[in-house]
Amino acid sequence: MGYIDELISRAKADKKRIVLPEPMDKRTFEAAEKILKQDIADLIIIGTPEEIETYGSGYDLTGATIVDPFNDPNKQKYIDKFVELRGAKGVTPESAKEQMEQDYMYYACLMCKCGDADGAVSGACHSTGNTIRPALQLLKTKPGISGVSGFFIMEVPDCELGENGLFVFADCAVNPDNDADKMAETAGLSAESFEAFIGKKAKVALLSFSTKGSAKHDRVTMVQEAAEKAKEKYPQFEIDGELQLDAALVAEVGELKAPDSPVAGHANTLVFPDLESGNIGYKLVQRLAKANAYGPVLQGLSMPVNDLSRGCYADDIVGTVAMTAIQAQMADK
């Protein structure tokens, strides 16, 4: 059984209500049919009757809840909540209604905020920014967390490194600009995500082109500062840096380059120093090692909202819904 099958089994064990707000794409309905047949989640699809008919025709949506954003009896409740949350920013009932009708992701986040859904998945038709922005405005981040980052669960075949080939890679999706505080926070959130999804102890490496001062540069200093901040803020996790990739993963190299490190040579959670290296890194592993890349999964929000690649397949949506459901399960604990 592959790792995605384990995720689906976990999602099915405690079903959650997940919203899909992109009815203008056939992939939504292809995925919905699979999710419903496998009983992975209780699906809510936002869309007008015309959109459902145009793009969902031919798919079996038995069991899904269809919410028409123009004729939903709960709509006024969501408008009131929108104004309550964003009135100080100039949102009026009229502008709230207009925004919800034009961008269903706002509608989805309001459903979550009002307790009518447990999470949302978007991004097949929308940019990452257009997925995250409504979530940040309406759901906010977790207490004590300043921002959102994105991780992938990497499943590398025939690999003894990491947790028998399972890794968390972050941030590969969200923040183009990084600093020590953001990197430290990403390290803590990624450790939490690894332990929640993989069920093993996280060993977090903050990556650099330097190991323990072997090179001098402002970017090295940033990672060193991030490591110290992360250790101080998240003492419950094993976090270390700065480490080169081979020192982080390979026991012999880790012993040679960082003999006193609790992480070197045994890392299973890799935190990249910037979005460029993170995005390149996960795609290299995915393509060259023929690894499965599950994500991006967003971390740091008060409720689970996840982003899809615009080049995703229906099966990617299925997997992301399962992961979103697991995040919702964790939030209940």
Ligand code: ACO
Second form
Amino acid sequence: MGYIDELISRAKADKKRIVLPEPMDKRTFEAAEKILKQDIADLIIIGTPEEIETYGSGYDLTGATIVDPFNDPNKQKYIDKFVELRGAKGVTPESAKEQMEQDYMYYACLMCKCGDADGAVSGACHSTGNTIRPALQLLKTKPGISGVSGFFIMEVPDCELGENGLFVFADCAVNPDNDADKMAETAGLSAESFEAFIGKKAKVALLSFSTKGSAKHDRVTMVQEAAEKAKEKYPQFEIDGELQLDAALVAEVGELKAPDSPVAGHANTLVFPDLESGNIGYKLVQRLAKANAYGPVLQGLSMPVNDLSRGCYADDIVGTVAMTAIQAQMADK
Ligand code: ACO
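Give me the form predicted in complex with the ligand now, not the form predicted alone.
The complete assembly is shown below, putting the previous chain first.
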């Protein structure tokens, strides 16, 4: 069984209500048909009858709940919630209604916030920023968490490194401005994500161009501080840094460069020092090693909302819906 099949069977075991707010794209409906046929989630699709007819005709949507954002008996409840949450930021009933009608991701997040959905997946035709901003504004972080970050599960074929080729890479999607506190929190969240999704013990490497002081620079110091903070804050996980990528992954190099490290040579959770290296790093592995990249999955949000790449295929939407449903299951525990 491939990793994606495992995810799908976990999602099916306790079905969750997942909302898809992109009716202006055929891939939404192609994915919806597959999700409904395999019984992966209870789907809610936001869209007007015209949008559903234009982009969804020919697809079997039996079992999906269609919510027309212009004719929804629950709409006033969502407007009221929007104003309650964002009134202090200048949101009025009129502007709330307008924003929900113009950008269905706001509608989807309000459905989640009001308990009418368990999670949302969007981004096939919206940028990452526009997909996650409504979630950051309306759903906010989990208690005790200060920032959201985004990880990928990387499945590298014919690879014995990591957990037999499975890794978590983070932050690959969210924070353009990183610092030691954010990197330390990303390390803790990524360890939790690794253990929840892969079911094995996380070994977390905070990556740098230096291993244990081999280079001196402010950027190295930032990663060293992040590693110290992460070890102190998350003693339940094996975390170490700063480590170069080869020292993190390859046993002989780890032994040579960081012989006392509990992680070096065996890392399965890679925390990048900035968004450039994280985003470029996952795409390098995806393209050059022909790895499957599942994500970006957001970690740290109070409810599961996930982003898609605009180049995604319908099967990627199916996978992301399954991962979102699994996050919703975990939130129940
Ligand atoms: N965690 C939690 N909350 C956050 C975070 C975060 N990491 N970042 C912003 N917020 C909150 C802010 O506190 C603010 O809340 P408030 O309005 O209640 O005060 C709200 O989100 C909006 O914050 P802004 O600073 O105005 O954020 P902005 O909209 O400019 O940007 C965003 C936030 C969208 C995450 C931005 O940082 C961004 O675009 N990041 C990069 C996304 C990207 O392009 N990734 C690469 C592509 S993804 C891929 O290739 C798979």
